[in-house]
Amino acid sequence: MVSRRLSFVADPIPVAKQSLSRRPHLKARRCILQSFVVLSFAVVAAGSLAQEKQEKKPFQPVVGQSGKDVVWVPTPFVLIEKMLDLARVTSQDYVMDLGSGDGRNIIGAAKRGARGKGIEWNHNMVDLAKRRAQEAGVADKAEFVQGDMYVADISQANVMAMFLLTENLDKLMPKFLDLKPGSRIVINGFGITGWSPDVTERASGDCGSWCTAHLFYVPAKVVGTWQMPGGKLTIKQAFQKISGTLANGANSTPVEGSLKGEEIAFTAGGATYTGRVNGNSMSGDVKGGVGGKWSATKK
């Protein structure tokens, strides 16, 4: 019997077969990598979108935020109505506000039919005021521009409605005095150095620390020497207050009086003179003394 030795030789797996057997593992890895990349992009995109939304969030002012020469503190709405009442704002008026903030003074005036303009340094506040005017339905009457209140042209205004410190108002005073006589200046709380308010009133309701409104009438300019039929009138002027002398020959009588826009009233001796200023002339009535009419022309 012949014995046979059987030997089993392992048949090596062909290279092609090895590659096929590994493909599922490579696919799985590739899928995991792709998922990670997609997730990473999604996280970055979500972060960018959130940041973009945050950046586009509408601006909201903060009480006390700093600006150019001022900080923002809003005038209570009940005081705004009191200010506009004092100034007797109607549809015939052109109202301006310097340092107009969120635009509430001008919007309040526009709701009464007046046209108006606010000058504000902070462009975010200007945009906010425009949005609020649009929401209030008065964008056609309420204009807001970015600018420096100290160089703004206010010559069109016949009403100024503001909330500024005395130091700001004092710097602006020459502009105020160049407004047309009879123009009204109404201010929240603060005054103008040396210029007494013609009217001061308080608002009632929710106004906190800001309840007082001051009204000033821009006076006609009458300082100087005026010729009257019966003598010479010399006037000194401090805002709406006037003093001086009325001289007739060797006789000189002290004069004391005041102005409310173009309306003038003064006493000289036992007589009271009332009338109206019209540029370089003025005239009116006399009560007491010889009575009758009076007139004067500036020399």
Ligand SMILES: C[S@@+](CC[C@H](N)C(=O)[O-])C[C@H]1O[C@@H](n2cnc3c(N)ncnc32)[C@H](O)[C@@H]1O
Contents of the next structure:
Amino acid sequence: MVSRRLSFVADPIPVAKQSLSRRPHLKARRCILQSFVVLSFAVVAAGSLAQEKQEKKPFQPVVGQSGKDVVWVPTPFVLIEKMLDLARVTSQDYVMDLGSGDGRNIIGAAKRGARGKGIEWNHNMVDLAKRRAQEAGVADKAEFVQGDMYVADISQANVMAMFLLTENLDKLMPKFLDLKPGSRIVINGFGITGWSPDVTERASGDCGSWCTAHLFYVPAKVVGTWQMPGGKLTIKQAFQKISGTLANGANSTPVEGSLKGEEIAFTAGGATYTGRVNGNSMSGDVKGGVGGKWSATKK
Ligand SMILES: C[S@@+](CC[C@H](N)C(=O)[O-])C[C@H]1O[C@@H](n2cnc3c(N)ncnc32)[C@H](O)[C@@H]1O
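Next, give the form predicted in complex with the ligand, keeping in mind that what was shown is the form predicted alone.
Shown next: the complete complex, the earlier chain at its head.
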């Protein structure tokens, strides 16, 4: 019963074996199918041609375009020059920018003879920066790498030139403090929580809302106890500011001072100590009190 019903529904002769001339409706169906296939190919080909054309259009960045942790806004060129002046960038320097955008900070530094590297998340911006470095004739000095600024190795830099938000800078701050003492950090506009800039200056000219540059010197790490011939120096450190005590037996004198990279200066009692930190030792001159030279060794 079942097989009979099936034989009724199914075509009793396989289609391939049927003569088309004897079955004109099949010929028409094949024509329609062929036309449909040709048309589909044409539509797909036209689509991919249009896409290719679009892809060949050079990438144009848009101010405010989203970025991984901060949008892209370019530093005005006059402010870049101010930042590089503040950091006194020369051919001796290795400059890095985290979130390097179209590469302008590093290209500016390279034009002064410095080597530099920009880390940027957006690969289109990285390509653009490479093109701009080539056009400026500094591609041999300015390197651009796609990557995340939070995991980038900055240990070789002695100058950082950046435009990031305070929340970005705060997260990066431990890495900045690990740079070689005396390294210079120049930032467009924003600050780092708790760390006062050593110098702040304004650019003049065409800088719109972004005319202020901050310079920070990475301070030597001096926190702890130091032995001096005349007593024990105990130092607390908050970035470049230092405080503490200079103790000799039962006598303890408050200490106040600051660092500019490896240069240290502090007062204790009526005397002013100036000198240089060199790892676990420091030394210099004393003015006031008994005067002369001073030295200290980390305990
Ligand atoms: C405010 S723009 C500064 C551009 C450039 N430094 C300048 O001064 O003109 C910040 C840049 O950081 C990039 N960026 C955002 N998050 C990032 C991340 N996690 N790692 C690397 N780059 C990032 C953005 O794509 C953008 O180009």
